[in-house]
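A single chain comes next, written as structure tokens; it is the form predicted alone.
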Amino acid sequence: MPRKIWVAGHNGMVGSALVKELELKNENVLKVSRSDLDLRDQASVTGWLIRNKPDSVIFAAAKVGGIHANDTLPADFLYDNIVLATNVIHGAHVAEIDRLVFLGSSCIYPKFAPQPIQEDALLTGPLEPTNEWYAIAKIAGIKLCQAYRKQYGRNYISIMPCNLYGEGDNFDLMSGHVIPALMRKFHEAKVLDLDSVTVWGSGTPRREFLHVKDLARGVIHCMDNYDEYDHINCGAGSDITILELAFLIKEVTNFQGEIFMDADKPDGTPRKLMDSSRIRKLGWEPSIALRDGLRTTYDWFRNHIVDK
């Protein structure tokens, strides 16, 4: 009999993604707009899952951007990601449903943790400045989890992706994340033949990418076989630098122009790249490939974006 699964933010890149996947697997997918349920609204989220009444919850709404939206919006960032958190795993509790998978952010980790990063640095050190407000939030969302297993027993847990991309990304120049940003720019560049295209920082930190159904399998894979008190990582298990990206992302796009890097912007994190050996032990592995990856998402902004 299928399970009745809400995906909170189901509109979402990561949340879409889910939605095809359990749907693929015949799950009853609940899916409710933000006109209809406003997730800022504790009573209004209470009363909807006392209504409905889903045997799981899977969590990906958030507040998202790259570094300059982070910087530049921090009471935004901190607060709705907060309150959404807050009022859907509250909401969940108090509705008797105890099965909850909460979507963080490999930016909850200091900013120069020992690489890979392992569950553990969770709280060791200092957040990167740029992303911390989310980044707060996000390991709120950790600990009102595991808040409510311990007090109450409930079966919540939650896992750690590291940067995603892929089809339903913000391809925004401003607010957009480095793969979609950089991917517009070149794009535009291309199209109004540029002879160069700049890109933000040093190109030297390295980052991990993860494309964005790879993660939905993961996120299926540990609400059946995953029911622990510390959150999971679940990454891509190899990193490039943002220099590297761009000349990938050039090559996609087929940009002929040159590649110019603007140092005075800034770099976050020097090094991003998670130990998810736990979550492989449990049977999952990414199966889509950066440059692969990068190709179908390029194709996907095309088709949805610059044909839309």
Ligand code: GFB
Contents of the next structure:
Amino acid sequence: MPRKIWVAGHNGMVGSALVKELELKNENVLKVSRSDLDLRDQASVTGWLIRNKPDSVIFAAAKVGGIHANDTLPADFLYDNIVLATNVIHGAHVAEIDRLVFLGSSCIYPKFAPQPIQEDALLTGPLEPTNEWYAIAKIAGIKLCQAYRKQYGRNYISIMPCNLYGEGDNFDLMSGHVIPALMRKFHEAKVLDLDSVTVWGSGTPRREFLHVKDLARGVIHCMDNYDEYDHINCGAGSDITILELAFLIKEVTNFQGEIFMDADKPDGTPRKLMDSSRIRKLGWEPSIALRDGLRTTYDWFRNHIVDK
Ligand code: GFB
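Starting from the form predicted alone shown above, please give the structure in the form predicted together with the named molecule.
Next comes the full complex, this chain leading.
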């Protein structure tokens, strides 16, 4: 008997990967478009949940963006993400839905957390200023899940992914994350026969990248096998510098020119490699190597973004 699972945010990169994986497992996936349900409206969200009564909710709806968007739109990132989390988690409780999976981000951890970052590093030090707004909203989401578990016995859990990439990403140069932005920059530089590509920052920050398909499998695995108060990390297990990443993307896009750094752009957190031993003990592990994932993402970019 397929379960009825609502993927809130089914159009986003994470949401659409979740829908694909769930449908492969023959689950009954509920989707509702933004024009039919405004997640920023508590009464509508609660009413929709009462009427549709899913067995589980996966919360993949978020205002997301790269370092520049996070840094320049603090109100949007804080307000939208707090309101979305509050409305969906509270609405699920009122509708008596007992299973909810909340998705956060590795930026919830302190800027200088000991590496690899364990789950209990949460709230042990100051956040990275470029993304503290998003981080605070995600921390609120974790705490909402814990509060409804503590007060009402709800089986709500939270998963913290590392930096994600893959099909359906945002390839905009200003609002996107580093992988899609660099992919576009290198691709356009190749097509226009430019001599160089400019990469933001010093190139020294390290990032842990996970393909969104691996994340989707991890989320479903936790929905089925994890039921604890504490949030759980879901990462690739290794990280690379931004300069190393730039050289990898140069190779994947087959750009022949040079790479320059723009030191006036922010670096963000120096490093945020997570300790994902807890989820690995549950039986999940990533399956897509970064170089392979970058190749398939680049194919998707050329077929869906460039050719449109
Ligand atoms: O991916 P990204 O924007 O997000 O940037 P964060 C990662 C690193 O890549 C930073 C550098 O050091 C950037 O300076 N970088 C180099 C670039 N070239 C580029 C470029 O062309 N575009 C972009 N975007 N970066 C976000 C948070 O932080 O990560 C969010 O702001 C969230 O809240 C998300 O947590 C996962 O890893 O720095």
